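One chain is shown next in structure tokens, namely the form predicted alone.
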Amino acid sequence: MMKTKIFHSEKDNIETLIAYAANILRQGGLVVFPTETVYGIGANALNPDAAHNIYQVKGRPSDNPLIVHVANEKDVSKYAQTITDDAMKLMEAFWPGPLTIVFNKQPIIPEAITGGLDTVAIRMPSHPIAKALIQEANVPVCAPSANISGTPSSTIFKHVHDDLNGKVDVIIDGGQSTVGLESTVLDMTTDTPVILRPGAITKSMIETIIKRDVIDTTVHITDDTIPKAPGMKYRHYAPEGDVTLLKGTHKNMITFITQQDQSIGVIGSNELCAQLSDYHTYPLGPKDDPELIARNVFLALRTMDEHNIRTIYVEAFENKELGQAIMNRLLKASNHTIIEV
């Protein structure tokens, strides 16, 4: 194991923090940071050898691509061969904000990235610390979510402490992540732009922007496909325990839950966690608020995990706008497992 370097943002100085850890990022090395979807753990996307060591501390699938982060638009020109107008026009609505596009890539990126694609995905993330680290290390960074491969995201200190210490050169605090949920992943290499992963900028918002339809992918993923954008392909976001979505209403959920043995978690809603008081419960949020409902969804897994619940029931939500992002990470969570009551 290495030394971990810790940083945490409401303490210690942040040009400090910020000039070390980019340091760092120039030299090779690893830095999980946080950004306003969920943490990440960074390397200079120009250096494959650092990338690689990204793959191997998350014990991640090589062709699973990573994608770039950049501190200005200017600089997606460098990395990316054509920017269509309704790519500009997409970046100047959403950017700096939790929306990734995939573009043809230009040579300097390499292939240990991008799982041997020649597309590369690209974002400019909002979160201060995010952009001030990539703008100090001055390379574009490459970062996935900072977990394990295959659990759930980390959106607090403690989660990407617990999984990356002694792994990572650096990790900084910089509280609660905002969204809570990966970004939106849009395909703008083909004709028609498709939605590759859903995330807080939703369907409805890309196309008020570019004026034209967009394609929303739910096409079964085979062993055989070749994922063009993260969490496309393998097993995702879940916990150590076995998760099942409820689907149906409140009073018949409670009829389920009420019949399980009490060792059981819950996760959702407040309004149906008020009612399962003897149960062990996380609840998101109200059912009206899927932004505060997106935020807690990793922290909630997560959770079940610290308690050590091994049976997790979770509330499925409207599938439509942010709700189908969270769903998303909720059936990929369960594989799919869901019941109706």
Contents of the next structure:
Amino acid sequence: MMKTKIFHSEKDNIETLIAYAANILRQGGLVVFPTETVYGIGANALNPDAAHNIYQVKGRPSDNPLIVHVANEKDVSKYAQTITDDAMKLMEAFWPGPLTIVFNKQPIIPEAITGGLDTVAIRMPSHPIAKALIQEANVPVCAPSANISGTPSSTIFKHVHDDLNGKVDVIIDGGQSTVGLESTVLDMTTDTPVILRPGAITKSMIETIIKRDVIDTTVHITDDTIPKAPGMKYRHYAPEGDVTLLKGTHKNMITFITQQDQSIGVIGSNELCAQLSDYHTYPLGPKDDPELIARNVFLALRTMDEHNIRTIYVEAFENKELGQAIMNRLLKASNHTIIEV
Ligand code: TXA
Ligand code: MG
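Alt. form predicted in complex with threonylcarbamoyladenylate (TXA), vs. the form predicted alone above:
Every component of the complex follows; first up is the chain already shown.
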């Protein structure tokens, strides 16, 4: 265990904390910082030893590449080889913000952070602390989500502190992440751009900007005929409790839930939870407010663990636009376990 220096952005002097944390990054240390999507564990992306420590701390397989975070668009050409006109348009439209673009990498980017790939994923976050930190560090910052590999990403200080206190040099508390789901990952190295991970920047938003189709490799997983493959239990975004998705009308969900033991937990829209006062619920937001629901999804999963709830039912949401990113995380958290009610 190391001593982790903790900062709270609403109490501490911002310039002092940014200067301290930026210096740690330059020296090869690890800094947990807030972004608008989820919290990240940052290291100097040009320092393979520092990057290696991220994998250790997270317990992450070394072939899973890290996203490089920058504070200026002009830095992209230092790390990416070809920046197409479409990539430029997307950066103009959505940066800073929750879009990560995969480019062919420049040799300066070490393979230790790309999992041996010759591509690099780059994003410019919009959170003011993330921006100021990267700017001040004056190095590209590789940062995965600040959680132990396989568990839900963290969107509040308490949850990063639970997972990472004593394992990193600095943790900066910057309040709750406003988007709440990790960035959209878009591969621009292929003839047709490919969405590798859905997020708040949706397929239709991307297509509107570049005026052509993109491929979404992530939609097919919502097909609920996919068998639950034994031995393929790929843990991802999973809390300690067992997650099952409920698909159907609220009326049928309520009939189903009220036949269950009261030790279960329910995560769903405000409308559903309001009708389950005898149960432990986590209301995510109104059904017609996907942005609020997205913001609260990881928070809700982790909160169920804090209350030691072992069986968690989650309302399945409409699988379009931002709802698709929400469902992508929930399907993984549940290992595709869906009950049609
Ligand atoms: O919102 C986010 O993207 C957050 C915040 C901290 O910025 N970061 C994040 O990082 O979610 P991580 O490491 O948890 O997820 C990165 C995703 C992984 O699915 C990884 O496989 C993919 O991006 N990725 C990274 N580099 C890639 C590359 N060169 N080619 C394809 N996929 C890549
Ligand atoms: Mg992650």
